[in-house]
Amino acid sequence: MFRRTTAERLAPYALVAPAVLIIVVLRLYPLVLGVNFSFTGDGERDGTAVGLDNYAVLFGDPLFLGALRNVGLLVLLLPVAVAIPGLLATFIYLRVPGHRFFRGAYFFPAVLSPVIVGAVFNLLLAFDGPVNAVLGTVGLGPVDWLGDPDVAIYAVVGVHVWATFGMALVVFLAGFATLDSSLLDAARIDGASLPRVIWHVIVPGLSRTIQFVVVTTMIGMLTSMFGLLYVMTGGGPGGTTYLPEYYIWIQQGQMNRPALASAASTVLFLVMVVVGLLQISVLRRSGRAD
């Protein structure tokens, strides 16, 4: 009996032990690596110690302030790129007409490479292109989507919006599956509107699902949209468009200062980390509000 006992009580340990041991070796080790070797120096300074050297000149160079700072237009811009999916998601819950069909069509440009959609759509936002050609059929002027500075990563984002929202569409549909059928059937009979039923009943019965797409969306825009950068602006109109991870790329493989590419990257895991804390937080404090 007790050896029995004793194997189940290990047993847990010993089916997450290879997943764990996964993360560590090829996720946790090379992270503290990478911290540990932002603190050495590039040139003829390689391999030295220099301490806080290299976080002082990226918190001196103005492209990556310019960086951090796109990263805080991300995080306003957060809301939008979660509503779209789950707003999509909603409707496709409530069979619309259609829906078996726009089911397949929204998840269909996540299947696409990054590199094939920021070539698309610099044909159709360019210059003289269908984008402006239409706006002119209106009587509005041509918009310079991706040379304009103000306008340039406003572009870019929505572009990586419209390629990854289907994966965010799924996991709500995954998340709809939870939800008390019964409750949206109670909001129907008392008569309540579209609106109300999102947000009394939808909203409050996915809070952990949404919790998941806010955090695993952020992530994606920080780190999955070198692709469309480098196609789409290359980091212009004069680095207006940077994100970290660009910049990372620019130090790592243009300039050929990795340890200067590693401590950007080390600012860039505790953005992330800090940012996925904070939005958790406020979503968990939003969840018991309601």
The other form holds:
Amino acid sequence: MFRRTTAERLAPYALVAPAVLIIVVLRLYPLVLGVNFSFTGDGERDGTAVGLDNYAVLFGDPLFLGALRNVGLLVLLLPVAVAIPGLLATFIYLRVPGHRFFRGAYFFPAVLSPVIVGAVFNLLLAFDGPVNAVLGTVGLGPVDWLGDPDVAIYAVVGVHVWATFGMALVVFLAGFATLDSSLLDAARIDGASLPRVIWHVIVPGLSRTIQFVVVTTMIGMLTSMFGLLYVMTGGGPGGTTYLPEYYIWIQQGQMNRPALASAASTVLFLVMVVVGLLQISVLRRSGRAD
Amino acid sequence: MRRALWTVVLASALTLAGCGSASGPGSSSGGGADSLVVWDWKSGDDAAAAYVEAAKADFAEKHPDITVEFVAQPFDQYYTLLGAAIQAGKGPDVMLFNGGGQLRDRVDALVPLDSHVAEDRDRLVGWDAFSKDGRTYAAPVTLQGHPIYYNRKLYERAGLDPDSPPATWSDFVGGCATIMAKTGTKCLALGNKEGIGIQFFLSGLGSGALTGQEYDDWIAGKRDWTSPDVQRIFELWTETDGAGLNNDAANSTAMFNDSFALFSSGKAAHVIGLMSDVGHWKDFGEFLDPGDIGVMRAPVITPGATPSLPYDGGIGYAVARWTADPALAADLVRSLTARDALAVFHADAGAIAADTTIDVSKAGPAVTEIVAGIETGKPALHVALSSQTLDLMGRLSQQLLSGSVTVDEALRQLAASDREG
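Now that you have shown the form predicted alone, what about the form predicted together with its partner chain?
Now the complete complex, all chains and molecules, led by this one.
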């Protein structure tokens, strides 16, 4: 009797052990190692403890501060990046003409590698490229999309949103599947206009899905724009399109300063934790209000 | 079910294909007593096949019982793989290096070759890039530098004499105005998207701006960023762009290969290019008639400056410290830099070989002009800078073009970075 309860008590631990071990050994332990490494030096001071020196270098480096400012910009642009797939998914859900075609067409860029997307848009956005040619026919001056320091970051973010919104769209469509269609019918019978239906029925009904998309889109923006940046601007012009992950790669791979790169990674990790927690708490509160 | 199966098969195949390129042919490391292993990133190219054969044949004559194996590594991972080999203390017997920092950072793992290559000392040039503290660690195969190429046909169309390119900066700017007015092309092809346009500009024009003393001091590490002559180069960088001499949107034009394509396609009259590998006479000669490609010295910007060809040792072969018989491996290095092998490399791969006695007359007037400049040439200015300073210079050069930093401020930051690094 006693033995059986012990086995029963231990069983859950045994069952979760593999998962916990994998997370601890392959995720948490390297994370701790990386943080620890960020307190050591590079080059001649390799391996010696330098305290917070790397962090002092980081926050004295205008390039890294610029990269952090760009993170702030991404957070501000986040609602746009979420609203686009949300709206398009709504149209598909409401069965606009050709919705089957659009469902496939919208998802298509999500299967392309960032390098290919970047190369295609390099051609489209070239100073003498087709986009400027089209602008020229309607009398608008050419824009140096990737060479103007005030424009380049928006061009890259725009391309990133184009390339990745398909995945969020699919998540939204899955969310719609759980939406109670009788609510929509009721709203229609009451004569509600489309914007009101979206605002009062669809958005509250999808609050969980929106929450998920907001968090994953933010993580995507912060951690998977490297390929696009590498191909489209190389962090330029003048460092205006740097993001922390690009900075990490340059310091690690090009400048041979891995400890500084670890410090930057730690900062990026903390930024993501803070941004993620903030988003979840804000969205929870708004979810409760409804 | 069947569909799911195919999906899985396809996905795994794609994953495996992705892995294949990364794992690479790194299996063979370290030759035994009767074999030598060479690591490089060139021998996989078709263009280098005849060179490898020639070097092997030369070596086989001297050591018929030794087999030589070439292992071509992907260039983007080359120094990472080499670093792992050095950490482990075993790997190839002979390896290819870029001149300068890549080699100097790793001399602890290399055998000094001075006594082995004494006979080649006078025949080859470019040794400095492979030396540290008075010792030589690799024998040069090619030279790399930054000649100013010009399109002789555009000169003719503009009514300028292609046989006497401008010798002073004011002549150059005047000629540019004529070319742009008469042919509708741009004067200078400039790609600064990667931030390396400034490196070519600094090194390509530097010998016309710095006095001989300033130039030698710069290379020796005594760099005066406040000197008016240094300042002049960075002022010209912004002035040429402001005056419309460059192609449009230099900051979003990739040097590799969009700016070179502008020159090759006759849309720009000049470009500061390379001597070997890419962006050079052979690449341009595929689109332009080789006879139409001219090479000029830097125009004199500061009176009294003596323009020279900026170049350094490009690539060269070194011998690993862990090799069983250093003399044998050094013999292989000598075969890899033998005159006949280098002659083949020059012709097939399109490189300026380190052996200047090779007949280059078939490659056109540009190569003849480049080779003629080697004797009086000097190391390129930007090669002397640390990678940190070069990275900063790239960003500042983009900011200079977009007007978000002044020349004074840029030079102040560069001086600070140069002091640190």
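Model, not experiment: these values are computed from the prediction. Take the two forms, find the largest set of C-alpha atoms that superpose within 1.5 Å, and that set is the rigid core. Positions refer to the first chain, counted from 1.
Comparing the forms between these two forms on their rigid core, the Cα displacement of residue 274 stays under 2 Å.
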